[in-house]
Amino acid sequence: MRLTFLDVKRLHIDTTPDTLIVMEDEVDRLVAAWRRERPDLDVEPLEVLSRVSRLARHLDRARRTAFAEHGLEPWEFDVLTALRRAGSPYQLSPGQLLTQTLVTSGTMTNRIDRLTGKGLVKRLPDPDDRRGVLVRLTDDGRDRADQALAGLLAHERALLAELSAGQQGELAGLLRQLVAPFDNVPG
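Chain shown above in sequence, structure on its own - the form predicted in complex with a further copy of the same chain:
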């Protein structure tokens, strides 16, 4: 008999009811529904990838709340922290920001415009390439990024309390294997 992931989950519940309780989630219900409606298909991939998508969606919402405490939108955080991470003098080209934030060039132009309007970054001409621009964090932008990062980490640490340190390491490793192919090819 072949065990599916769902079976494994139930096994945990049945055999060790007091020490290992695994809660159902929306994806369990989704997969069960597909197995009922389309028993001819192998929907195993959804067990992983639908959870990734849904978790990301929930995280987006939680992050929006966390950043609001610091008066920042998620997209503002993404850009400011990319610059912050670059280290002094906290500047990157729009093109470098694109690859880090996974948005299109039009979007980035718009973001830089708005952040400039708020005084969090400023545009400087690239001295080595007259097509180019350097986006630099202002002092205010740097402070905001630092504060928001600390807030984010506190929130996320709380979410991860569900898992032991070892489990977090395992999870990070498995996710890395899935993400790496995307991050290491041109596509």
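Switch from the form predicted in complex with a further copy of the same chain to the form predicted on its own and give that structure.
Keep in mind that what follows is only the chain, not its partners or any molecules around it.
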């Protein structure tokens, strides 16, 4: 048996290119230690959720890097892209932004103030509510959101490069099944 390619994640054997020998990861070592130390406990959930947690940390780093390349913080990206997804004229009420970004009204007010100061959004009077305002993306805000999104997608593609399109679809479906109950909780 001769090795044709070796990386830190997988070992490919040239006699059977479709056969993969998956190498051990940190979660395997963690689970083995818990099984040794606490054989009375079923540590099976760690097999999945510890990997999800570790992946989330890697994704957070990739997101921060992608946003920093465009001069944005993660929270700035969240607000700008919520407005961008709203479609032309790229505006929402502060309450709608709260719903989409899951922050308090005080936090959102501060974020809108800071983004306004940077020229990325502007406040406009709400024509349907004389006491209300709408938050609208400026052209610069829209451009920065678009550029940061393109950068983020490049980083995320790199994170998923080891999976085929089919595997990515399967993983997305399984994760959706786990996340949906949390996203559909009222309030």
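By rigid core we mean the largest C-alpha set that fits within 1.5 Å across both forms. Residue numbers count along the first chain shown, from 1. No experiment lies behind these values; they were computed from the predicted model shown.
A movement of the C-alpha atom of R35 falling short of 2 angstroms is seen between these two forms when the two forms are aligned on their rigid core. Relative to the superposed core, D60 undergoes a Cα shift smaller than 2 Å between these two forms. When two forms of a protein are overlaid on their rigid core, residues whose CA moves 2 Å or more are considered shifted, and L124 is one of them between these two forms.
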